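Next up: just one chain, as structure tokens, the form predicted on its own.
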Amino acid sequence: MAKGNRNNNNNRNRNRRGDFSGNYTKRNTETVKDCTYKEGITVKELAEKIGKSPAEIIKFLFMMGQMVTINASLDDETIQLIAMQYGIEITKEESEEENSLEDTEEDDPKDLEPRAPIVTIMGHVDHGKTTLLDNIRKTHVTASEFGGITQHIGAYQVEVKGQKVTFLDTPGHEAFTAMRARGAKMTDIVVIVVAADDGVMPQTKEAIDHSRAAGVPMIVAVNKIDKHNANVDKVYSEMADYDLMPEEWGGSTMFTKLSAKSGLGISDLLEMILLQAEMMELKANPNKKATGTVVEAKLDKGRGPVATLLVQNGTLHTGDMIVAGTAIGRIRKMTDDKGMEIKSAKPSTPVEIIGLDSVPEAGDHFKAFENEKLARKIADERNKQKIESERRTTAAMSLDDLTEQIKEGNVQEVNIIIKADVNGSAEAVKSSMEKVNVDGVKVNVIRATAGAISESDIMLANASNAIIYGFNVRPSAAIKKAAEENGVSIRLHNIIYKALEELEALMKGMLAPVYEEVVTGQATVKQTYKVSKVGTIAGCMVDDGVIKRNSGVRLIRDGVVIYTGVVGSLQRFKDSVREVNAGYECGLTIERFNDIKEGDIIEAYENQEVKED
């Protein structure tokens, strides 16, 4: 009896070690013949499914050049490799929820109704895209953007000859390539703006590539034709080199000449857009639950997660339960692009909504659901898949990667933490910084999120020896102090290419340890008073440094810069003073700005000339 037990134990041990002899192999192969798996399966879970030991799979993958742990998630390619090794038929279970946010349902032609065309304006930085849209909308977007360069993607709807047209205003600087690519994917027509005095530039070429990749028709708008050095024929010739032959030259691409600044030729452009849209016969079904794309999203301390959505099919209603990316919630409030509250939004309509439980990512799909239980199930599944995906990218490392790291032992890494006012900017800064290439130095972005610089960021920067880059955000006095105490460097910018230039200089070791701008003081708004003919007076306590009359100031709310301007009047009690030091109260106004609220931070600064060594 004892001998029989020993034999059974030996057989079990052989099987654990991967001995495939005898009946066990036959029985096991039959068992796993039609094996299936789900996205994110781990080494341990797969081993149990196919009747092998985790150690055996880990050893096999090691021999194939992959280092994994027992809890590492496996990608589809690796799973198929394992299946081939053991002669197993293994198929992936396609989860119903996987693509459930995309509109896969085919509409009955009887339900389709004409919809507004979605137009994206693209082109090189400073070629006049925002000024063009500004003129069309009769508002002033450019004035509110730093350096006159659009920093965020936006969506706006206008009426042209009784027909609605939705415009996506994508940033033109090369830092926003990813955002511009997303714009092309959700658009019907692309207007490529080219300055007549400048011609085709790198971002113009990128815009053409994105449009072609998305299969979107293009209209070329030659801008700044009223400038003395304008050369329209040069633009026509350069665009023809990219197979965009003007109709005037016998080609098929619509070209129009205009001046975004004066408004000359804009009506011709709008007529071309309507003509192109008419030829495309754009239709959607408004009589079903809405689907579409997240254009932009941010966290607002007062309102919570705020998302700008573009409805692409169906109708979105206030009170709808929606899933956007991995975020879920019931729409509490919906406003249109003009800030007016609305109850419903039909196809091609951009809206801003509140009610989500977290901030989705720009470019995520969204879908409205009748069934709240199903919506929560899908959101949970998507969250799980996202976590598994992130775990997979960090858990598995190939031997080639390891070898490269050993070879590059002397290569320095610059660790970066990025904080921006909105997700789109954080993503754009991250992708741009990772492209900065200086011999012997690599950029490693370890965090890129929207929101104010926090204590958590300081702790992470301290632990990883990272530099914090703030894009259009400002640290509080407490955060500044914590950074100083921990030796963490915070660098603040509001225009991306300047941050990139500074980073490149820093990586080359050429960055001077002085600032062009010196913060002189910081004050907290305790009370506000509205006085006719004067505006809003802020009753402040100076927390740090000194506040001087006529100095530059930033108004900071929840860590984000709301306005940049100049101190107007500055008073102590009823007396006008030149400056107020820390520990004293004062009353001040900001020139041409009255939206000051209790709790706001006013940061004073001076620009000082940097003397080169």
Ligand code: GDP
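Remember, predicted model here, so these are calculated numbers, not experimental data. Residue numbers count along the first chain shown, from 1. Rigid core (definition): largest C-alpha set, two forms, superposition within 1.5 Å. Compared with the form predicted together with this ligand:
- When the rigid core is held fixed, the Cα atom of Met459 travels 2 angstroms or more between the two forms.
- Lys110: CA moves less than 2 Å between the two forms after rigid-core fitting.
- Relative to the superposed core, Ile342 shifts its CA atom by less than 2 Å between the two forms.
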The other form holds:
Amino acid sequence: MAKGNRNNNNNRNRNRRGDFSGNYTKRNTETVKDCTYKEGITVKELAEKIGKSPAEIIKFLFMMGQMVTINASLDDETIQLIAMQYGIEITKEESEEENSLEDTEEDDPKDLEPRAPIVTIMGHVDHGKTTLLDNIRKTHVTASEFGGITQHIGAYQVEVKGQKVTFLDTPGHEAFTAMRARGAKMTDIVVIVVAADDGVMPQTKEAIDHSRAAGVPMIVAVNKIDKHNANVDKVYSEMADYDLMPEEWGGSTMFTKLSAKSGLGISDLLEMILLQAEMMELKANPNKKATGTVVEAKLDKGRGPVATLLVQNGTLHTGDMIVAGTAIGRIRKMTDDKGMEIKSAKPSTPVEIIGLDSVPEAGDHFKAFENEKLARKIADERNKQKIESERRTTAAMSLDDLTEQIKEGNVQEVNIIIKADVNGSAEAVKSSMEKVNVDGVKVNVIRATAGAISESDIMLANASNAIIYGFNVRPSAAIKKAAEENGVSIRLHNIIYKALEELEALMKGMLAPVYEEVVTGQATVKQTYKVSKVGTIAGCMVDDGVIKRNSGVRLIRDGVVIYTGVVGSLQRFKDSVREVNAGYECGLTIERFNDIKEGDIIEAYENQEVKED
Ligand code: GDP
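Could you switch over to the form predicted together with this ligand, since the one displayed so far is the form predicted on its own?
Entire complex below, previous chain first.
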């Protein structure tokens, strides 16, 4: 979201706040005229602008039947509704600064036409996702397209009974979650593939969690039914345990049995997809400039930046001026998933294009523009914004933010991921946590499984603003780092009631994370070397624990702390390393400090959040 903008606006908004708080009267017409907003304004921003609390606006919208979060963007109609409620006149700024690439224009219902569903296939490794994608593609290209060169561009479209279905060709939930974390909403339906000879496995569950968190309907494809040891009933019952009850068993989830390898049952799956799509009444407006998402992009030696775009609304034409992420350019050539050159692409069509000046990222939005000058301006603005946001640490909602939000009454639900040493305890923690309800704020456990905290947990937490609770598990250094980078909070506990107490405190908005210093290791300086440009390198023996690069460090001489700083470089022989354990020699420098002597003690420490065990 437009973080840069928000900051720029803050001061102005604050000045205005007084104008609108309390007793607004019609006489204030001057100020009223001045009250404008930009496309994509969030609840929080609007609240500041009109001098109301975000909670008040959220509550008002709730009463009007709209559930929104504090960071949700509001559409024009809703903004006018809010303005009316408070007797404020507010107008939209036809701003030159508007630089969102999202499709924010309201479409007239009479312009809408049905569009193909966009499908992602997920499931456990080796359960047959790739085989299924390949087989669908091989067997369902229309007769006229036979002979066309099929090429993998990250997505493809097939025709079933005269209707089109678009498949995203990167199986697995990593791509899905990564895109979702970047705000891309590309999938209408998820097909969960489960091998009948293997049953529900960890990644099956993860795929279900991800689809649920994204609110995308699922169809379960029970694969490999050709195998002699296929056990469909077992899959059904395992899925039922996971709250996906087959229609055959009186539930409401669509299940289908197939063999991705032989092709048996694939047409049933496709029909089910069409059925699901029909229920969803997926529509788009082909009669305007295109908007959509970048599926993948690369730099091709001969052709320059090449991007696969998925048109989600409007129609994309060759020659169109587009901005994709921070890249800009005129589409020189457009090809479809069969390698055929095309001149235009309607909603739900994946196309490969060339003509961009740089390589956008998967998950970036793109938009086509009538006006080249405007496109350039927007691309410029977005580039600046990107640089600015890279400087800040972009992160999911931190614990502090969350606590603040809860205090202000803007959060109705706290998302939690539970990882425990054994499945039983994950379940036990889940059921206790779900009972926690503080002043109407509820706990929503989006995943509870046994095992170490994984990269995928971090991704899910990031995408869903969730907190990770670990029970008798300890995250690895890599995971800790990933969590830090993504602004994901990990809480570690051994005792359930302690965790519950903490969660309650957090939900009452009272929890402030406490940091404490933990000494990680100690080393003795054996020798020193002076190297020009680098400074003094200390040749050390690690006596205890571990010394890590970038960790805090104290230089102790005769029991007195001489200097406190940060480990600069850390080396084993000629190689730069991240950490060195007890019993090994290493060379290290201390940032901005050279007065190291033989016999000095180096103590490394880290600031860790206090765990309440
Ligand atoms: P992915 O990791 O989920 O993409 O799985 P793959 O599509 O690579 O399939 C893994 C293995 O299972 C491959 O050796 C496939 O040939 C095999 N396989 C996939 N579908 C079927 C099926 O329906 N029947 C049988 N017997 N084997 C299958």
